[in-house]
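Shown here is one chain on its own, the form predicted alone, set out as structure tokens.
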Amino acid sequence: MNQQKIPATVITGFLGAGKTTMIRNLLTNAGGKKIALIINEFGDLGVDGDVLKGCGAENCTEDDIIELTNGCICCTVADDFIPTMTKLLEREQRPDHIVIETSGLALPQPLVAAFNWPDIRTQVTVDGVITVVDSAAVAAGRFADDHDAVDARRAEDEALDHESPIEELFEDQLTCADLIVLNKTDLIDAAGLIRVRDEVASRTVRKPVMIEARNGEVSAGILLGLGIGTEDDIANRKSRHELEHEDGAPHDHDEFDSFVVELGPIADPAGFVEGLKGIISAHDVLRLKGFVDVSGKPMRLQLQAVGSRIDHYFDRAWTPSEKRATRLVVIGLHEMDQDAVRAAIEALA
């Protein structure tokens, strides 16, 4: 028997945060620590995956990347999570280390708490919470129309209730981080990330230390090793709806909707990318992912969207296997209209 626990660590943030990419160079800077990866996808398409079993990162392989795609990890824990963890410990070789990425839309608390299962605790630790930030988003102010004329009206009166679904879960996530990676620095200016710290730093009474990050690049040595033993102290980070919801009753995430739109190879990438941020801005869509086949190129364009800020970039070449085309998933609250924007996406093909 292994005396020694495999340490987990799980890495959250909202939709589009970056933790996908950081997680990619993660791996490929582990200082040749052997990492298992379970990936919790929201929505139909595992993108996500796909991303990261193409970065070639040699002490994590393709059959140490699990995806989890029957929904939020937060809701399936009992029948996707556990059973997979058993598996993965199974393994006649075992992982340095296990990182989890859970979707944008996920709770840390629950999975966290997870590790308390009898089987699993013996054997694993949680090494710590990472939750990724998307700073110029919050800097955007994406999660209110207006914090500091919230936060005036929350002093004069506690009872007084002004988060949306998405605010709640951007605080529930905080309130779980070991710790908070402000992520995409770049893209605002030092007035801006001060007000990017202070809005992060008052949504949650925990004070977890915060660092700053580009393009997801921080280093393992910081990511890994935390030693937090976080499902120790599980029972000080309820969220929100664990509180509202300890009388037994399951909660959801009908507030958010995923679809997937196909279509044929893109003769312009360019424009097909312009046209695609119109969509987003008309439509209010959260998050855009997937990959694009242009017509004529022998290499698969990511696409990433947050808002009407388009990331994309050939990340690599499509092997003879895999069928070329163009996959997007699409998430946005529950009142998108997913006929329209289906329609409107197909039109610029």
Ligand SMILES: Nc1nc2c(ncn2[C@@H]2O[C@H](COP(=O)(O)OP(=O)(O)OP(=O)(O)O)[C@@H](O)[C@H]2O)c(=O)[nH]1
Contents of the next structure:
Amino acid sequence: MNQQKIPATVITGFLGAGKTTMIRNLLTNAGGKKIALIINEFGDLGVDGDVLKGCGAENCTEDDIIELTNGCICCTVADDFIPTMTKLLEREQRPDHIVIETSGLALPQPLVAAFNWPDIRTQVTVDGVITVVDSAAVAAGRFADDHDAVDARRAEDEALDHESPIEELFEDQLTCADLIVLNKTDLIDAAGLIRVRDEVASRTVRKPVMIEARNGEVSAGILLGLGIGTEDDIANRKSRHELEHEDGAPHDHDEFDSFVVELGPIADPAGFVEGLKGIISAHDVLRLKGFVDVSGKPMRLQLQAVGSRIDHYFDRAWTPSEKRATRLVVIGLHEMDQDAVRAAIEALA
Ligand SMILES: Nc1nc2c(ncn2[C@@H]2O[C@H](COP(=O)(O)OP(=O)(O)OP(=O)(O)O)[C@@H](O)[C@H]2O)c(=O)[nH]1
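Could you give the coordinates for the form predicted in complex with the ligand, as opposed to the form predicted alone above?
Once more the chain from above appears, this time first in line as the rest of the complex follows.
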């Protein structure tokens, strides 16, 4: 019997845009659909996987959540993604829908192109690529280069790439989108939202549909059911790297680095968070997230920093079997002085 292709939705977007938050909402409102989740994260801590495994959705149990932690999914398509999908498709009970969260630094194009692999193409189709945007970060100009500075640098060195790696990646993730979700609209006013809409629209020639959201609250009916078949159109959504390297030269993520800081219990979480804010802005840390062991508290403190905006909340009790520890993943540009950042964070403990 010719089985119906399983729809797959790719959820992408820059570091901290709200991908995991949106997926957590989706899992708890998926209308009974059996969902398989593939999560790819930059950095060696697996925070997103831990958060999503904790959301207890019946239609997406721990067995249905697969973490790809060997680097950005765009670089590990052949070694990681394809074998994972092949195994998933061999399962007796096939999912109704597959949701793939790329890392915040991944290019979605190579991942979507992988759906044209023969073993996958006959069984799965890309229902749509959804790019989540941190509207507050766009409104604050985080993705727009200081073009005067770039022009000045470029005047000295013609070979200079005219865009920062962050700006280029931001554009590539928008170029690949079938739907753009302007998230975090609670953090900007109406005038800011207009500026964000204009800025995002100016970054992609394709002008995909743009919707607004807070905390990734978008109905499953919108997110799952775009019915695009994006794998058939991926040749028209080339990334900047593909356009500049028609020879197919591989891309890399050398512009970004991450490392994990492990500490003991923290007695004063509020003071710790304040101290982190200073370190983040002094060293231009792009993203910092993880879990804090607060002295004397049975609950684990989840800490999420996007730029210097830090959220922290007790998310669940430590389990008897797990080792209590404070473990944070720090992500920044390659120029970030990792030793200085690590020492500064350790000094807060
Ligand atoms: N104020 C506000 N915060 C949000 C919203 N959506 C997400 N957040 C917060 O932003 C932080 C990052 O959210 P995540 O969902 O982890 O972002 P992500 O895109 O999965 O992050 P990476 O996987 O690291 O790229 C968390 O503290 C969220 O609670 C929103 O709409 N408004």
